[in-house]
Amino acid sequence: MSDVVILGAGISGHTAALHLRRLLDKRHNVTVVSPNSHWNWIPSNIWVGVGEMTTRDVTFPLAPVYQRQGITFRQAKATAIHPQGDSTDARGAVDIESTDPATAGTTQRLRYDYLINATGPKLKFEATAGLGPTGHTLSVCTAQHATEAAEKLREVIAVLKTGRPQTLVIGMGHGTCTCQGAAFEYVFNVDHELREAGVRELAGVIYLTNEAALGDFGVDGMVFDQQGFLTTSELWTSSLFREREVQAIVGAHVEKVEAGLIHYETLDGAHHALPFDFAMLLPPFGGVPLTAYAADGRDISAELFSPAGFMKVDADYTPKPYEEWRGADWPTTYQAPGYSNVFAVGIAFAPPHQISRPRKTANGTVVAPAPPRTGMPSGVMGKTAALTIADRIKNGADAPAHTASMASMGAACVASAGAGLTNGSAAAMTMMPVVPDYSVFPTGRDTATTRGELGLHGHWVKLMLHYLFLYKAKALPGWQLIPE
């Protein structure tokens, strides 16, 4: 009998749990630890954030799904890892603290034979003074945050209908943020809602981003093949913004936010103040705080985690200049060095470096988009770790690991506005691979599958994915046939 513990029930952790339960017989235990009682299809939080969907449309309770599947669920947060075991047991262990209202604060030590760290991000609103729902800006990072954003947007639209102009700022709340695609999609949706309400001409919409150029998206931009002509994601995104009269401010690091005023620095070293009536600014991500201990009680956190709190895996973390970055630097197995039974997937793993070129302002402030590791890549990583663990449980600890590198997998981003079958539109982007490989492709990516398109069909794809992935996450009949 083996015990597998999974920390986190987001896309990556939940996917791993379902596949492990499918692959292992009931003699083996699969336990999921998550501080949240509900699963959230985060890509659709954008629609919640403009009032097109509700929290109930994008979430569902985890406990019934896990009970039906034979997965043990602990509503708790992990606080420490003991990868070498402790003085009483050589097996690895995880310390958890309950977040279930009925048992909140109680602690427990779980033993494991295999561990998957899929804790996702810590939303570091504190990195920028005044950022976030407890400060002066809004967020769509959680379903609840998105609901609050929708309420504020309705208030702004009501003011616009009285004839009073309003300024809406959407983007990144720090120079090291990731998820530019989410901010881009939210701009697309807000613009759509303003037009539907008939108040767009009175609204100033500004996209504030740490990208050095539009269309960077934290992946160093893309080159598209448009009917035989090569164009860039910068030109493509710029044209969309021009058509929608969205003003873009690029290369920006938000220093602080006051009520109605955003202070930011740009790459040229200049400092600016931007007044606003509505601001949705995403926070930077950090690793969920975990402490690691050796068997003798020594703190070995620095060995397992990067300074940002993400878990180190089989990547090349050797410091090197941008010109020497390679796709081969990126992990393939997501196994923690020195621990063949510990894996980190999704946002929880430490990337070897950024994908976009790192930059600093003239004053030395870092303005560098962090690499995205969400959505489809997260699901693929979770399944990959699950396959490896299942093979090692069945065939022995020496069974070879399954692999899935971001330097060989693709991803899609669909910025869709509207939530009906006939009243939506979308800007859809696909890229292959996520991490560019200039040794294989002259532009870093395969132009046959890297493209940007606009139209209703992209909206249908986004709507279809919403329902498909909710169906899959609920582990309904045939769920495993839906690809990650």
Contents of the next structure:
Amino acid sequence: MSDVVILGAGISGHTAALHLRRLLDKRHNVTVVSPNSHWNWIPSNIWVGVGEMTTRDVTFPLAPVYQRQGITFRQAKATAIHPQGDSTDARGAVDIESTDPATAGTTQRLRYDYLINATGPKLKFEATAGLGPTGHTLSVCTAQHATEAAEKLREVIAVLKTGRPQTLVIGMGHGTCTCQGAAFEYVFNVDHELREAGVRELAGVIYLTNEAALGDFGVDGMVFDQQGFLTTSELWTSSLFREREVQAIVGAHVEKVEAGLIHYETLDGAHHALPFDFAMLLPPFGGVPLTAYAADGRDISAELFSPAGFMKVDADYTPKPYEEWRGADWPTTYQAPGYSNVFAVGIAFAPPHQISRPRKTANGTVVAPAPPRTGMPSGVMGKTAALTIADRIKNGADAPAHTASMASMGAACVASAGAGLTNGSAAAMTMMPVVPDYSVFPTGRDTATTRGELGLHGHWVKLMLHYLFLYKAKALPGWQLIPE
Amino acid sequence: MNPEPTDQPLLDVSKAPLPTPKTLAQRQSLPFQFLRFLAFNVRIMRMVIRGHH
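Now the other one: the form predicted together with its partner chain, given that the block above is the form predicted on its own.
Full assembly next; the chain just shown is listed first.
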């Protein structure tokens, strides 16, 4: 009998749990530890953030699904890991603290034979003074944040209807943010809502980003083959901004936010202050804080985690300049060095470096978009770790690891506005691989698969993904046939 | 014209290409978009088959 513990019930952790339960017979235990009681299809939070969907549309309770599947669920947060065991037991262990209202604060040490760290991001609003829902800006990172953003947007639209102009700023709240695709999608959803409300003419809509150019998306931009021409995602995105009359400020590091005023620095070193009536700025991500202890009780966190708190895996972390970055730097097995039974997937693993070229302002301030790890790669990583663990439990601990690298897998980003079947629109992008490989593709990526398109069909894709992945996450019949 | 702050380093996108009326109509045309929907799904499946290992 083996115990598999999964920290986190986001896209990668939940995917790993469902596959492990499918692959292992009931003699083995699969336990999920998550501080949240609900699963959230985060990509659709954008629609919650403009009032097109509600929290109920994008979440569901995890406990009934896990009960039906035979997965043990602990609503708790992990606080420490003991990968070498402790003085009483050589098996690895995780310390957890309950977040279930009925047992909040009680602690427990869970033993494991295999551990998957899929804790996702820590939303580091504190990195920028005044950023976030407890400060002066909004967020769509959680369904609750998105609901608050929708309420504020309604208020702003009500003011616009009285004839008073308003400035809406959407983008990134720090120079090291990731997930530009989400802010890009939100800005065009807000634009759509303002047009639907008939108040677009009175609204100034500004996209404030740490990307050095439009269309970077934290992946160093893309090159599309469009009607026989190689076209950059910068030109493609700029066209959309011009068409929709959305203004952009690029290469920006937000320094602090005061009530109604965003202070930011641009790559030329200049400092600016931008007045706003509505601001949705995403925070930078860090790893969820976990302390790691050796068997003798020594703190070995620095060995297991990067300074940003992400867990080190089988990547090449040798510092090297942008020109020397290679796809081979990226992890393939997501196994922690020195621990063949510990894996980190999704946002929890430490990337070897950015994908987009990092820059500094003239004053030395870092403006470096962090690498995105979107739903498709996160799900694939979770499944990959699950396959490896299942093989090792069935065939022995030396069974080879399954592999999946962001330098070979693709990703999709669909920025959709509107929620009807005939009146929506979308910017739909696919890229493959996520990490460009110039040794294989002259443009870094396969132009047969890397593509950007505008139109109603992207909106249908987004709706399809919404219902398909909620169905899959609920483990309803045939869920395993839906690819990650 | 949208009310934008004038003292901000706003990106100049005035040279970016604008879609023609035909392109805008195609983006909303149900038959055309249905074909693009199928093409998008073929592309996604190609990525799943070739890249997820």
